[in-house]
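Below you'll find only one chain, the form predicted on its own, shown as structure tokens.
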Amino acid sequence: MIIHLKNKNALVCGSSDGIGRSIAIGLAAAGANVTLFARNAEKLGKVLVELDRSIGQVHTMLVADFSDPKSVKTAVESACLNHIYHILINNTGGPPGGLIADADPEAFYSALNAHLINNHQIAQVLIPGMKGIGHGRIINIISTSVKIPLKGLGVSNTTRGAVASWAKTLATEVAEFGITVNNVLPGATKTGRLSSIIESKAKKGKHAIDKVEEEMLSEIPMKRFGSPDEVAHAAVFLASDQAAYITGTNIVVDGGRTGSL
């Protein structure tokens, strides 16, 4: 299967590092014009020069802090003055870990703003253009906690579930316009987020980092962590014409760890 995304415009949130960066690189390699979007202009600039331009792709970047939904919406509205986006990748860093019983209510507001509210507002800005051309791909990078809550990630579990339900609802509303909405659920993937989770578990349990890693790997049938590129492959496929009849579903990329279908 060869995926061609020439002349498609893609907005990739959280693309300065990790999974978002890998998705941006993958979409560009398939021929898409990519707009990088995150808060760190210096990091975005480094990713920008990595993107494939072999068939004339034109890449740009937007800068806004995802803790401020108003600034995120303003930045996207500005970009849409010159572009109709065919592809939206909703992705941003997960909330801090911790037991849900200990969570400050403010942590839920912050997490929902960073994820659900931003996803919703960006989609609202882009969907009219997608409807106008009869084509769109909205892909949300969430977590396997949508299937089974993860221990010690109470606020994250709650927020991810809200985003998944939002996506399923939206998928049914926009399907008739040629717009698909799907979720990619990464498992333990080698990113800065995973490193911070491992370090936090090691500190709280007073264990060596190697010990914590071994315990996590023992739960994964493939006995290894995933790579950001492996998550990106799923997102690039969902962005393609080949995935035109797939909508309202979750694609799990976790090496078989999640104990449900």
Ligand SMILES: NC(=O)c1ccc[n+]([C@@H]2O[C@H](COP(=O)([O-])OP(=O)(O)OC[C@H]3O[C@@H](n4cnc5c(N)ncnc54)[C@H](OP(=O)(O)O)[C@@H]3O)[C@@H](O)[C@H]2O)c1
The other form holds:
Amino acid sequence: MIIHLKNKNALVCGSSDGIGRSIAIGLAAAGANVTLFARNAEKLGKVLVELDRSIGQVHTMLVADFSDPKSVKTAVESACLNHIYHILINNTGGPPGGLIADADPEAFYSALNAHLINNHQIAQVLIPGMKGIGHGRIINIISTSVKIPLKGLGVSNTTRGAVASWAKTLATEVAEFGITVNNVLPGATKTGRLSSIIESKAKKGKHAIDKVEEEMLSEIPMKRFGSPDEVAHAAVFLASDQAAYITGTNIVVDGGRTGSL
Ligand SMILES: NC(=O)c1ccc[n+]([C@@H]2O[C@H](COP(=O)([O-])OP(=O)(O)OC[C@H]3O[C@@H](n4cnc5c(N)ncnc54)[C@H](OP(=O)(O)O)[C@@H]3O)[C@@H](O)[C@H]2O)c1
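Okay, that one was the form predicted on its own. Can I see the form predicted in complex with this ligand too?
Then the entire complex follows, led off by the chain already shown.
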């Protein structure tokens, strides 16, 4: 199967690093014009020059802090003035860890703003254009905690469930317009996010980093962490024409870790 995304415009959130960066690189390699979106202009600029331009793809970038949904909305509206997006990748940094019983109620507002509210308002800006052309792909990068909550990630688990329910509901509403809405659920994937989770587990439990990694790997049937590219492949497929009849679903990319169907 060869995926062609020539003449497709993609907005990729959280694309200065990690999984979002790999998705942006994958979409551009398949021919898409990519708009990178995150808060650090310098990091975004470095990714921008890495994107494939071999068939005339045109790439650009947007900068806003996802902890401020108003500025995210303003930035997206400006990008959409003369532009229709075929593909939206909703993604940003994960909420901090911690037990749910200890969580400050404010942490739920922050996490819901960064994930649910931003996803929602970006989709609201892009969907009219997608409806107009009868085609759209909305892909949310969430977590396997949608299926089984992960220990020590209370606020994150709660927020992920909300995003998954939002996505499923939206999928049923926009399906008749040729717009699909799906989620990619990464397992332990080698990015800055994973390193900071490992470091904080090591600090809390007073263990060596190696020991924490070993314990995490013992729970993964493939006995290795995933790469951001492996998660990106699932997103690029969902963005393709070939995935036209797949909507309202979750693709788990976790080396077999999640113990549910
Ligand atoms: N890696 C894993 O093992 C794993 C597993 C399950 C789920 N996930 C989830 O998958 C998503 C992506 O994870 P990742 O590992 O790729 O994370 P990452 O390497 O930390 O990358 C996060 C991306 O989001 C951007 N970002 C973070 N905070 C932002 C903010 N306030 N405003 C704008 N952009 C912001 C970062 O850009 P700047 O900092 O440059 O702005 C970066 O581009 C997260 O929700 C994460 O929790 C990851």
